[in-house]
Structure formats: C-alpha cells, structure tokens
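Take a look at this one chain, the form predicted on its own, written out in structure tokens.
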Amino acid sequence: MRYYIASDHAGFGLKNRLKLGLGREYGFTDLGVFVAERIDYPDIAIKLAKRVAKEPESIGTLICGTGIGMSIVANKVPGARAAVIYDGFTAKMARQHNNANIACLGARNISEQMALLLVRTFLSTTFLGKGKPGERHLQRVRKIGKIEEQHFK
C-alpha cells in the first residue's frame, strides 16, 4: 500500500511532524508543498486525490489550516473519499463504514499529537464492508460510485 501526504502553507509545519512521527512506520510519499510560502490548497488537493484515485490501494493525508478546504476539493475527484477527522472515532468511522482513502486535517485546530493518534488510526484501521457484516457499508460505497458515475462525466 502507498501513502501519500501534502499540506498547503498552513499545514506545512504539522505535515513535516507527521512525517518525522510516522515516517518509517508508514513510509509517505510527500507530494507538497515543500516550503511554507503561500499557496492555494486546491492546487495540492487535487494533486494528491488523483493519485489516490488513480491507485486504490492507496491512502493519502491532506493538511491545510481547518482540513475543510482540502476535504472540498478532494471530493471532486471520482475515486476520492476524504474525510475532515478531529478526533479518534471520526478517523475510525472514516475507514471502517466509508472507506475513505483520504484523511484531512486542520493544522490550526488539532495538536501535533492529537494529529498523529488520527493519522495512525486512520491508517491502521479497515473498511469493514468485505463479508456479510459489513454488506451496508460496502452497498453506501457503491452508491457513492454511481452518484459519481452520474455527476461526473
């Protein structure tokens, strides 16, 4: 499995500390920003849901000052499933029920060590819509991919 991870300006610090706390655990590719200059996060947003749509084994964090703008435009790209998680149970519920593959984060509202328990989790924890109990998740997800299939052509 690849991970990916990008920030914008706002999330450069905490993405750097992400991958210094998590960095051999997981082994990310970064594909931006490389330093804290201005930019505009739909321009690293959709680098990275692309290349996760792309490779479905993949998973990817984006980081930006609230995680909302990072989350918006990710989910323009069919494929992508990102998430805003804050806290332990949204980052579970992401996986488990949604099968998201991108996890979003606010580096102005969550602690360095807040965002490595939610990566972590994140990361660690499964979509539960493979067997019969998990049959109403996998069924919402492919709901979602047929939405998509209608809106974006």
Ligand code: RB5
Given for the second form:
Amino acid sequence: MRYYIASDHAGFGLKNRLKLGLGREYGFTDLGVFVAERIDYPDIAIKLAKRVAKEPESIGTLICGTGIGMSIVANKVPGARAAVIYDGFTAKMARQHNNANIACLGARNISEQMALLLVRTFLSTTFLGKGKPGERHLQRVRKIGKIEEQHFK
Ligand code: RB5
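The form predicted in complex with the ligand is what I want next, because the block you gave corresponds to the form predicted on its own; please supply it.
All chains and molecules follow, beginning with the one already shown.
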C-alpha cells in the first residue's frame, strides 16, 4: 500500500503536521506543495488523483482550506473516489461503504488533533465490499465505475 499526500498553500502547514504525526506509520509520498506560496488547488488535486487512480493499492490525502475544492477536482479523474471527511464517522464510512481512495480535509475548519484522528481512521479502515456481507457496497461502487465509463470519455 502506498500513501500519497498533497496540499495547496492553505493546507501546507497541516500537511507538514500530518507527516510529522503519521509519517512513521504511513511513510507518505509528498506530491507538494513544498513552500507556502499561493497555488491553485486544481493543479495539486489532479496530480495526486491521477497517481492514486493509476495505482489501485494506494490511498491519498489532499488538504486545502475546506477540502471541497480538492474533492471536486479529484473526482474528475476516473478511478478516483475522493471524500471530504470531517468527523470520525465520515472518515470511517468513506472507506467502509464508498471505498474512497482519497481523503480530503479542510485545514481551516478542523483542528490538527482532529485531522490526525481523521487521517489515521481513514487509512486504517478497509472497504466492506470485499466480504460477503458487504456485497451491496461493492455493487454500488461498481456502479460508480460504470457511470465513469459512460460519462468520462
Ligand atoms: C484557498 O484560499 C482556498 O480557496 C482553497 O484552499 C480551498 O479551500 C478550496 O476549496
């Protein structure tokens, strides 16, 4: 499993703190930014989403001011399933039910402690669709793939 992380300028400080707090466990590959200069979030989100979509055994974390811009962009990439997570429940459900492979966080609306908890939860939770009782989740995620095939040409 490979773990990617990236942010725009608004998420730069939190990205560094997440790397400090969780880097030992998850050994993130940092796709930038590397300085706190203003940058457009689409340029960052697309880079990470393409990597995650290409590598099925990978998970990404994207941080901007709210997490919203990053998720909008990331979800334009077929195979990327990005979710804005903001509490323990959404961090868990995004993986268990939606098989989300990218967590999007807002550096301006959650604390560092909360961000650490959310990312740790997201990265350590697995999709329920791999086992018999969770078949319905797999079926739903497969439908997302079909929608991508039909609409992203
Ligand atoms: C940057 O000011 C901010 O708009 C961006 O980080 C993000 O919140 C967009 O969704």
